[in-house]
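Below you'll find only one chain, the form predicted on its own, shown as structure tokens.
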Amino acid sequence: MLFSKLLLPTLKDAPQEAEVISHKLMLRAGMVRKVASGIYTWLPMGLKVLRKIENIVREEMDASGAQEVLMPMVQPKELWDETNRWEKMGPELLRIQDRHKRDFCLGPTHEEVITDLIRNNVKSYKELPLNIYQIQTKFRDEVRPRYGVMRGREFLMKDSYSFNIDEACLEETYLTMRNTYKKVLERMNLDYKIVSADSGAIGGDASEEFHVLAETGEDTIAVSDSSEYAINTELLLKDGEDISSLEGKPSPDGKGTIEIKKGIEVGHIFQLGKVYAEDMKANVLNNEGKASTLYMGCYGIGVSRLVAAAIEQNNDDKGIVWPHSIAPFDINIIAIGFEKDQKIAEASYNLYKELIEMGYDVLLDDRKDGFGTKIKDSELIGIPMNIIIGKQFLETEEIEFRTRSGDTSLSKISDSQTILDFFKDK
């Protein structure tokens, strides 16, 4: 992509009505606009970026042997009567009524959906067990939505829903779930922590959410510094326990002390068990030719807020540091002259070729201004990989490496090599 070309409307101050890193810095990188409040303009560099997280998802939920699915945001009230959710999900399902009277809601989750489809299609045990998955837009009207796609109205959602025939089978399915979330954070190379939950309007016999760790997380979470143990303090509350008094006593589970961190809920897995099912009569013949009522599980991953929770544990006081799984580009050429020298221009254009050839995914900046704003926009928006081609090139055909940390080096431009072998480096 040329610079030139690219709809990029950075900003120097962020909006007053920020308050969080990611918020701010997604809207001076020119990533997202707002529309309404909770309800957000993705841009392209920032559709980029979540197509990237997006993708890694898929790529996680197609190898765990889930299958794909598209079903519509538009939900019919009679499927939310069957689990008397119509009533119980209160003001944030938002309702709507078609020309025809017909009482309709856009879906914040797909239980009632899913399991319709399940119980009509699915006949037998011999076809579970199922784990059916879309990633698509879901609509909860929060009543103070805030922190900008981190707690909007309107968000994009990876959610899934196992079907199994017994208990055992369940836990079984949840496990792989359960791999699945951690395989998907650590290629985003995400510091979290999976936490005992509650399952809040979900409902079900068990919950565990994971939580990317941040100063500016909404959820308060015991984690101890020794092991994987961590659980979300809402749970403690419950049970009448001081949150003030964990800090520093010995991890339940034996292994080191507690400390108190503060998360951003990005993903929620559960053991519905029968919940669903029973309401909504989802059942198949099992071995001896009864009806058995399906074991449920829900699985949920925030895509779009996974791209705010990366940025409020990746920055600096120059802007975006991303990790280059999701990076908008892997390599910014920043070419200095590009329309005076036709020396740099064509060897920067033959550059930018190359390495899209050898399927890296790069921007070129063409643009008429210096160094010093090109440098800068690029820090803002976060690309891995500068190679500025500009005056050092001229004199002894040397470009030079710089790192989004900072890192420099130079090479000569023939030597591609050399190229790749720095940026894998870094």
The other form holds:
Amino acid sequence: MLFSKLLLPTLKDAPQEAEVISHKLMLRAGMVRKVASGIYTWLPMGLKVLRKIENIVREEMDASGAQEVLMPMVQPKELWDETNRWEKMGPELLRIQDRHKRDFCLGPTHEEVITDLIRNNVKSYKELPLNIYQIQTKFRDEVRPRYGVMRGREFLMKDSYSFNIDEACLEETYLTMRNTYKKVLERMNLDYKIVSADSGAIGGDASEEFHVLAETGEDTIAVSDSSEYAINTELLLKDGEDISSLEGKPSPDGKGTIEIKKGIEVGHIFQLGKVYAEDMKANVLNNEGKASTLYMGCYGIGVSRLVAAAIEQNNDDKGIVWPHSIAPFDINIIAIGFEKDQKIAEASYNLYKELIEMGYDVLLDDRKDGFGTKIKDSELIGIPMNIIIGKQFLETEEIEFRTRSGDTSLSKISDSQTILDFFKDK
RNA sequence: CGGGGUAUAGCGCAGUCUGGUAGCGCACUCGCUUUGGGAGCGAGUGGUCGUAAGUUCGAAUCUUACUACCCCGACCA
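Let's compare: the form predicted on its own is above, so bring in the form predicted together with the RNA.
Below is the whole assembly, all chains and molecules, this chain first.
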């Protein structure tokens, strides 16, 4: 992509509406713009990151054996009546009517729609287990949207639903998903904790949350200082107890003592059991030829929230520091004097083409601006690798490589392998 | 919904107390000079001061109502 053609409105000052660092940087780096409270437009730079995360999630889901579908955002009241959630959900469920005055809602989650699909189309235990997922826009009319896309009302989520013949089989799928989520977060290079949780309004038996650790996290979690154990502090507190009183107490798992941390909940996995299947009469025939109520699990990852969470964990005073796997571009070629000097223009354009052919996602900063402007923008938007073609090149044919963290090296432009070797170690 | 705050050009802000017909920095446009850390000079574009009503000869400024947005709390990927 040529920088001069890209809709990338970077800002020197963060708009006053933004409070937390990720929100500020997403606005400054031209990733999103607000349309209404909790509702955002994703600009090209933001969408590129969103798609990269989406693809990591998709790859890992597919690898786990799950199958992708796409369900509607608009859902009829009748389905929600079956589980009584039309009543239970309250004002968070955004209700609308069509031209015939029939009631619908904007989907905040899809248990009803998917269970309806499965009960109508799956008849035998032989077709199980099934794990069906989608990556789709959700709408929850949050009481208080906050922190940009971190808690939007409209947001992108991967939600999956498993259908199992019995509890043991559900447990197995649950563990597979647990592992899948670990892989997703590890591929994104995020520091996270798996936290025992309250299953909340969605209901069911067992549930765990995946938290990306960050100071600005909305949740407080208690972690053991000497094991993997972590639990939502809500589950540990007795009436009237203060969160800080937990610090230093023995960890409930018997290993080490409790530390209090802040986390951003980016994933949540549940063993729902038979709740929804019973309400909606979702059965299959078992191996004895008798109707058997399905066991369900549901598993969510906040894809758009992960964008914000990744920034919360990876930034410095200059801007975003993207983990390589989700950076909007791998390499930014900063061409100084692109407009003026044909030698620079040709060299940088050829290198740009060459790197794209090698499979890299490359940005070429062909703007008329000077070095300062270009490197500031590159640091702000957090491109991991930079190649600077300027004065040095005109004198000695050398170009400079520079990582986002500031490591630099020089090489002849003809030796592009050196470039890649340099970046490979970083 | 309870509490607190903000609203003036795309972004950041001044002007409001003490009413006199809107300004600064950045961005943007044109020209020339620049180009290795957000360049310089010159000339420009852009605002019914959140909305509505009121007070006044005159309102960004005073009064009232409303709206939007942000922060703290209950809820959640």
